[in-house]
Each structure stands twice: as C-alpha cells, then as structure tokens.
Amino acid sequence: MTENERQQWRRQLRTRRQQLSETEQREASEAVSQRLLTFTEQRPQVQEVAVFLANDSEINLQPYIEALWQRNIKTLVPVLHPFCAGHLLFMRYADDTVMRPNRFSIPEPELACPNVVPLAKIDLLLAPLVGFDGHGNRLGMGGGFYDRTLNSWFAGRYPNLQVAGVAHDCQYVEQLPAAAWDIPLPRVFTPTREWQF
C-alpha cells in the first residue's frame, strides 16, 4: 500500500460523487437524512449529534439537521483545532449560528470556547469520507483530522460515543489500501442502506 495508491482511489472516488446530478444529489440527501433520523430516534439518549456540513459533493445533511431541531436534538459542527494541529474540535451549530470559512473554505463556527463540546459529551458522531470499504476501513481526504481526533475514542475513551460515517453508495469499493493509522467505522449509512462493521 503506497501513498500513491490511496490518492488515486482518491481521485477515483471524488470523481465519481462529483458526477452525481443535482436531482440524485437531493435525492441521496434525502433519503440518508431519513435513515440517520430512524436510527437516532431509536435512541433516545442521542442528544448531542456531531454532523458536518456538505463540501466537495459530500452527502447534504441539511433535511437531518433541521429535523434534529424540531426535536430539540442539539447539533456540533467540527471546527479546525486553533492550537492542536490537525485536530477537531465540534462546536454548537443552529441556523443563526455565525459562520466564517476556514482554511480549506470550509464554514464553520466563530470559536468560542463555551460553545465547544467535548467528545465525551457527544453521542454520535457522523464523519464525512471519500470512500469505505466491506470492512469498515475509511478513505478521507488525505488531512487525517477525523482519524487524530478519533484516536481516542478508537482506543476506549469513549464508550457512550457513537461513530459513523456517511457516504454516497458510489463510495463503497470491495477493499481499500487501509494505512496503520487510519480509523476504522462501525457503521456507514448510504442512501440505501446502513452498513455494520
């Protein structure tokens, strides 16, 4: 497994949500956002929801976060870590929420450190990703920011913290190279389906 390797399936894989229409987008939006919904109210202890917000093609998880609201179900956004390199911090998200770009022009919140929710507090986590595998192994970006900040919770820490990542079904592939540090998933929820690891 090379470096070379993952960012071909990279490219591959960006391409291939990148070419998803405008109509199959929504629809894919839709139906995820639905899924997340049955299975977060199977659970009422979920009350705390990390999501992020649609970059690069990325599931839209819009239609779940308005309806977490209606519920009263509070919801975090990652921010970039101001002083932990290439780590995340999840800060309180609502539609009046000041948003700025980061570097990477992704929005986010103002940091404000009252705002900040600790990972010990979250009760599920939703992660975006470029591609998974049959084995729950998770390709991102390249950045390794879900993968630091996941370490943590990937070795005990957390045990009342839910992880699952969310992806369009063209982002499945049978086995992807898989790297010593990489974070693997539980579960995925695609449009039509949750895959269990």
Ligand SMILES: Nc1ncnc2c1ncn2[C@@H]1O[C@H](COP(=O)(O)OP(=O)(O)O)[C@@H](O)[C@H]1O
Given for the second form:
Amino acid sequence: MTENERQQWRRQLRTRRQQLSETEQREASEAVSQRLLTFTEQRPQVQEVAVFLANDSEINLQPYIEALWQRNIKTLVPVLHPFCAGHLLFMRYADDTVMRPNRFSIPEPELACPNVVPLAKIDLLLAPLVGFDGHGNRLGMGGGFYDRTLNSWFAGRYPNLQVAGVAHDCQYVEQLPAAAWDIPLPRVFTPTREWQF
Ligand SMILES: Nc1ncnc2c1ncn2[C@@H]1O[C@H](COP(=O)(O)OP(=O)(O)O)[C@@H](O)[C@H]1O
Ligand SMILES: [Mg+2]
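Moving from the form predicted on its own to the form predicted together with the ligand:
Let's see the whole complex now, leading with the same chain.
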C-alpha cells in the first residue's frame, strides 16, 4: 500500500521535472551550482566532492563540477558496484575521464581500483533524488542505492562527511511516505533555497 503510494509520487515528481523547459533547466543548473559553490568555498576542508551526472531531467551540476575543477577540488561520481548488487562505488571524475553508459544508461567511468575513493575520504556527498519533504525524507528512483550508501554514515561512521540532496524546487512535497530503511537528508539544495532539517 505504502509502496504503491511511493510509486505514485515517483511518477508524479519525475513527470514534474521532465516538464521543465530547456531554459528552466539551464537556469536551475546555474542557480544551484552557484549556491553549491558558495557552500563549498565557505568550507576549505572540502576537497573531495561526490557529485552525480544528471539523468532523467535531474538538475545538472556541470557548472558546479567545472568550478570545482578550476579550484583543484576533486570530484567523484557514483558507479554501480560490479558484484555487490544495489551498492555504489565512488570513482574519480575529471575532464579527461573516459565514460561509458551503465545498465541504466547513466555514464560512468570504467572501473579501475586506484580510482575508487572510499566514503571515509569523501568530504561532501551530493545525492540525487526524485522527491524530498519538509522533514528531509528522500525518495529516490526506487533502487535504494543512496539508502545503502548512507546507512553507515547515518550510524555515525563518517563524522567528517557532509551530505546533501540536490534537486529542482518542484521536487519538494510537504510529506512523503518514508520507509524504515530510508535515510533522511540533513540538507537539500534547490535553485532558490537551501533547506536544513
Ligand atoms: N540499507 C539497506 N539494506 C538493504 N536493502 C535496502 C537498504 N536500503 C534500501 N534497501 C532496499 O532497496 C529497495 C529500494 O529502496 P527505496 O527506499 O524504495 O528506493 P529509493 O530510496 O531509491 O527511493 C527496497 O526494497 C529496500 O528494501
Ligand atoms: Mg529510499
């Protein structure tokens, strides 16, 4: 019953963001990138940032990513774990990284162990989302990837890791049905504001 409700929200919220025009997408991308850059520059200890590459009309972090590169701050992107189903690895992502589509058609770097960075070394992790609510509850695409990734962080294992969601404003809803395994977000950046929970 709740799963059904969550599926309905996923459908509705994905449709909302897919209806944004190219101009709206570009403006959203620039505004949220500026906001993220300000946040990052206020925290000089942030040197390794896990970002995501926009898929399914998600907000595009490319301007932020390029600004980080200019400042010699390293960026990482999620990669599907080769044998631990449902888990992610985070790999170095630079302007010369060779990318190829994974089974969801999302580009990812070719797997190479020296380029995998453990959560313990990441300073800021930005999570994509389909929806978020006024309590920081996060609804993803339905794979539970970020719930698994953030589980040990939520348990206090990585006290230096900062976590935030990044989304379009239209991905906010007042109250989402949360599941027992959902990891809530302490912060969400949208083009018009920074939410803290
Ligand atoms: N920490 C976890 N350990 C094991 N399974 C998990 C964990 N977190 C989520 N899952 C599983 O992943 C699936 C999808 O999670 P869900 O929260 O519905 O997706 P999403 O977070 O992408 O919206 C669920 O069936 C859930 O049981
Ligand atoms: Mg979840």
